[in-house]
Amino acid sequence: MKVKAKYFFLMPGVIWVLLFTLFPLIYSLYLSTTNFRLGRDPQFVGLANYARILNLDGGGGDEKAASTAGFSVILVIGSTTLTIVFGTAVAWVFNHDLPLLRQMRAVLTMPLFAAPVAVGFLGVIIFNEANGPVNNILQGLGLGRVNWITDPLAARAAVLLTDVWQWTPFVFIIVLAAMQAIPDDLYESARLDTKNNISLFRYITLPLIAPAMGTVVLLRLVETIKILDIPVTLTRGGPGSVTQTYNFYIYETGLRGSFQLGTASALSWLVVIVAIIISSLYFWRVRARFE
């Protein structure tokens, strides 16, 4: 009886996994070996979808996926630098007795429970180009107002910046963990060669967290590869394409217009291809570093 009934309260979980999980995958993999459209029976065509979308087939590739893949590596680079850059500095300042500290760190990470399209419409607030505050802001300091949402490269920077805020919470928390964990003892001894506070981060705090900042940034690359809620929401792709993100160009090929679900579902496991082959190196990383 011991035995059904670990069976009987595992299954749910099972079920779950099964229907929510593997049934998608595998099915999504079907799909991106056919011509499937809404509406039409799927033919197998095998690898077609992949060939025309990496231009392996010689018929000049998918531009839309070059460009868009494009603006989605810009991003997945420079988010992950300044969530990194940023998150690690307000730990490292976080990390010292300070008045008021745990509400401040409560306000500092309230943008990390907002939903993604919550943040996408606070950022068409934030970045009004007529009465944004950041326009104000930059008038007041006599900068002028910047087009942020018709202009092409200050709207990549704005999409850019709002998941940089966003994400920066996430850094902060999970670094300021890691140099809590270190022994005051390391640092009292070291005090005793200098009292340079970046030497003390340099030698002692960098290598001691490097660990969980390896893990931040695994995490950030393989998040920031699936953003699609805040180019979505705060400049709709425009203008023109180009932050249309590679996510938002699998939303627009499957879900959008022809329902080209085939192609979407080709798309789709190229980034799924991407995070495992991140995945695995940095665990291969990790492994090499501790055997």
Given for the second form:
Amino acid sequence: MKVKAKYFFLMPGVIWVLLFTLFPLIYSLYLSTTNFRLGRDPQFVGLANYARILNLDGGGGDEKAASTAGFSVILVIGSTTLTIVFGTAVAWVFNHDLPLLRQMRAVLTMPLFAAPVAVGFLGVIIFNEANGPVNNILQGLGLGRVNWITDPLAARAAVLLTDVWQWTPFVFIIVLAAMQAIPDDLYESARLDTKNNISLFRYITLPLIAPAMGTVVLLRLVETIKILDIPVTLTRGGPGSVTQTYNFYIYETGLRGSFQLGTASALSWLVVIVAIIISSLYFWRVRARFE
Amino acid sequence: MSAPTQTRPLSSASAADAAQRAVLPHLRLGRIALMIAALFMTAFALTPFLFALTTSFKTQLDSIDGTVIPFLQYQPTLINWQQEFVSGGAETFKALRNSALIASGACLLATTLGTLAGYGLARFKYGIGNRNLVSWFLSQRFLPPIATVIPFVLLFRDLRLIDTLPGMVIINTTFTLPFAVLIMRDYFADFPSELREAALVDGASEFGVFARIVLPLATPALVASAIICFAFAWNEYLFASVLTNREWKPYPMLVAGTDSVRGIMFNFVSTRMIIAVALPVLMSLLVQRFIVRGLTFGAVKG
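I have the form predicted alone already, so could you send the form predicted together with the partner chain?
So here's everything in the complex, that chain up top.
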């Protein structure tokens, strides 16, 4: 009886993941070895798609895959770094005894729950070149206006900053929880030696939140790799295609135009491999908790 | 249940500080500086929403003039809201109904599956290793969704699930299941086991204990799981853009389609944006103490 009961609880979920996560993924792996286009029968081509994308066949590689992957890497590194710096700073401030902290904390987490598609449009309004608030503030400070949507470099910055705005609260709540887990008496005894807040942060707070930070880095990496919705609405990938992310390119290859499902599947498996590596590191770090 | 992640002041230290503060004015100044910093950071998160809100009450002409204060700087108008809910009402209400049905279906199904699995993972040991099973459930959250779009298009085409409610519920249940499993597993893991063991000794079955004793006490976690799943399903865009068209288009599709239909109209886009974000953002205020655990998959015990 007991044996049956424990599987009754577990199996529906396990089967769900098998059917709707694992099976599509394996199907995608199969598709990546074909030259499938919509309306044509798929033919097995082995690793030819991968060879073409990675330029192992000497055909010059897939330039657009390389350039969009380049922008994705910039976003992944930039957004992970900036959200961690900003999120930690906010958490440090909020780890003090201040009035209205709970209410302010709730407001700070709001961007996390906004639809990324809507957040992209929020960026369109905020970064509006003619009279948007960002440009008005910059001009007020005497820094001049920036062509956030039409200038290639500024458009990339706009996508990055919008993503950073949405995800900083995520780092904030994790780091704050880690800071609050530090026992008070550590600070008390350290205060006997120094009153300097920077030293306290450097020698007490930082080492003790380091493990949580490692986990945050991995979670941010894996989340930023998925980025697609914000550039779709904020810049539509433009000007030209400088703000197209790698995922955006997969979407266009497989689901627009000539519907090259085989090539798109091979492109996506290259991201899947990266995601598997990062998530393995993550599970390796947190798995002890789940035994 | 461990203590919720509220602001826990550096309590004993601050008691000591309080005495010092009375004599050292610079410490009070430091506190004021921190308070100003905290308010500034909060404003930074809030301002874009407020800007969109104020823009949604502008005419198209006013929407590009950079003003922000209604009545003083510009004359507010309900024209965009009327356009969205009155003249364009049929399309709007249909999309909102679709979003509500898809998100409700997904949150019910994900929370049901997640509660069962979460209870199993918290209460029993499985031969394959519980931590491996947790990884199994979390894997979905770590995969780039773009990787499974194409297989789902082909599968749904064969199963005739494209542009249907069951199809969209399946997709969103799959995406939100990891949240539900983790939130419920953590809740049950902290649950006192005495109640359950006493009932088992009294001859109750595992299912009886689960249904009559554990489940009623798990209401806060169930609500949190349901809300987080609902919010993420409500926001989903990528799969909706590929797997729905006329009948089951959810609201984010309407948001994304705005400017291609009408050219960029900041005032109108703002209205739709506010509508899209209002529900999940307001709901998030109800589940504050579950957010850390729910969103970070065990990274931190909040």
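Numbering follows the first chain given and starts at 1. C-alpha atoms forming the largest set that superposes within 1.5 Å between two forms make up the rigid core. These figures come from a predicted structure and were not determined experimentally.
Asks: I want to check Leu10: does it shift between these two forms by 2 Å or more at the Cα, with the core superposed?
Replies: Yes.
Asks: Superpose the two forms on their rigid core, then report whether the C-alpha of Tyr282 is displaced by 2 angstroms or more between these two forms.
Replies: Yes, Tyr282 moves 2 Å or more.
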